[in-house]
Amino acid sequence: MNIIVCVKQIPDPETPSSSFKVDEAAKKVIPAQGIAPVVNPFDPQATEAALRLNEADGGGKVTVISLGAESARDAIKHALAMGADEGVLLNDPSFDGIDNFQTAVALAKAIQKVGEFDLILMGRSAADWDMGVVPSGVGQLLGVPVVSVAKAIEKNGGSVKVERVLDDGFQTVEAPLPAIVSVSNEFGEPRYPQLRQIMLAAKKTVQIWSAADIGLGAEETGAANRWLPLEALYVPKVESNVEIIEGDSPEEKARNLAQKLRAAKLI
C-alpha cells in the first residue's frame, strides 16, 4: 500500500516540571535548556503499523510527513530510520504559532501534493497540546473515513479492520480504504532503529515543502488567522498542600506515615 504517515516533533514530555517555563507574553513555550525535543510518542506506533501492514501486504511505500521548524527533520529521520522511505518536511515561517486547524488543513494540503495513496496514518494525538483533532480534520478535509484510536490493524481486500480502544473496552470496524486511522500506544512497541538502518536513512530523501509549495493561501496559515485563538499560555500556580512527615530515621518516618493514612481512612 501507499501509506502516508504523519510524525510531530514536540517538547520531552520526559521534560522536570521545574523546567517547563512559558513565556506568556509570546503564549509560547520556552524550550528547556538542554532538553532534545522529541518525536510524539504515539508517531512511532503509527510508523510502526504502516510498517507492519506493508511487510504483511509484501510491500509498498511509506511517506511521512511532518510540519514543524528545521529541527523536526530529526523527527522524519526517526520514521525512515524505522523503515519508511520517504519524508517530507513542511516548514515555512507563516507556519509559527498556527493552530491544530490550520495544521490539518496545510497537512491535507501535503498529501494531496504527495497524491494517491491507500492509508493515512497518525498518532492518535500530539502529547504538547493533546487536543487530538487533526486526523479528523484531514479526513474531513480529504473526504475519507477516520477511524481512531486503533491498537490493531488488518488489510482485508480493499478495506480495512480495525480494533479500537474506548474508554470502558473494545470495538471492531471495518473502513473502505483510502482511510485515516490514528493509532494507539496500545498498538505495541515500535521497532528501535539500528545502527545500519541509521546510516541508511541519512540517505532518503526529505523534501522541504513551504506554504506556497502546497498552495496554502495566506489567509490560511500564521497565528493571526488562528480558528482557535489563543488568548493565554500560563502555568498554573499548583499550591502545594504538601505534610512533609518527619521523623529521626526512615522507619520512623515510615511508622508516622502509617498512621497519617490510617486517619485519613486512605488505608
Partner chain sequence: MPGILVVAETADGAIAPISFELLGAARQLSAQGGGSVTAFVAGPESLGAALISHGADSVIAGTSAALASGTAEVLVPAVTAAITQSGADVVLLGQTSFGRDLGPALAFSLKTAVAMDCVELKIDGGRLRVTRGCYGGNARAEHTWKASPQVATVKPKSFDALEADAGRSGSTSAIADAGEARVKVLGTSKAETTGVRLEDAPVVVSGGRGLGDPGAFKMLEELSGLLKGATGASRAACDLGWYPPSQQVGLTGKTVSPGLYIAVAISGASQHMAGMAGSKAIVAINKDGDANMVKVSKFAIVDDYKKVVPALIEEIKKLA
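Switching conditions: you have the form predicted together with its partner chain, so give me the form predicted alone.
Chain only, nothing else included.
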C-alpha cells in the first residue's frame, strides 16, 4: 500500500510549568530555553501502524509529511529511522500562526501533490492544542472516509478494518480505501529505531515544500486568515478563596452556609 503519515513537532509536554511562558500580546508560546521540541507522542503510533500494515501486506511505501519550522525535520527523521521511505516538510513563513483548519488545507494540498495513496494515518490529536480536528478536516477536503481513535488496524481487501476506542468500550468499523485513520496510544508501543536505522535515515533527503509549491495563495495562509480567530492566549491563574463556616451544631452550620449562599445569590 501507499501510506501517508502526518506527523507534528510540539513543545516537550514534560516541560516544567515554571519554564512555560506565553507572550500574551503576540498570542504565542515562548519556547522554553534549553528544552528541545519533540515528536507529538501520538504520531509514532501512526508510523508504527503504517509499517505493520505494509509488513503484513508484503511491502509498500510510507511517506511522512510534517508542517512546521525547520526543526520539524527531526520529527520526519524519526519516522524515517523507524522505517518510513520518504519525507516532506511543509515550511513557509506564511504558515506561522495558522490554525488547525488551515493546517488541514495545507496537508490536503500536500497529499494531492504526493499523488495516489491508499491510506492516510495521523496521531489521534496533537498534544499541544489537543483538538484532534485535522484528520476530519483533511478527510472532508479529500472526500475520503475518516475513522478516528484507532487501537487496531487491519487491511481487509479493498477496505480497512479498524477497532476504535470509545468512552465505555470499543467499536469495530470498516471503511473503503482510500481512507484516513487517526491512531491512539492504545495501539501499542512503537518500535525504537536502532543506531543503524538512525544513520540510514540521516542520509535520506527530506523535501521542502513552500506554500506556493502546494498551490496555496496568500489569502489562505497567515494568522490573519485563520478560520478560528485566536482571541487570547494566556497561562490561567489558579486562585482559591476558602471560608470556614462556623456554628455550634451541624444544623447551625448548614443554616449559616445557606445564608451565605443566598447572600451571594447562588441559591
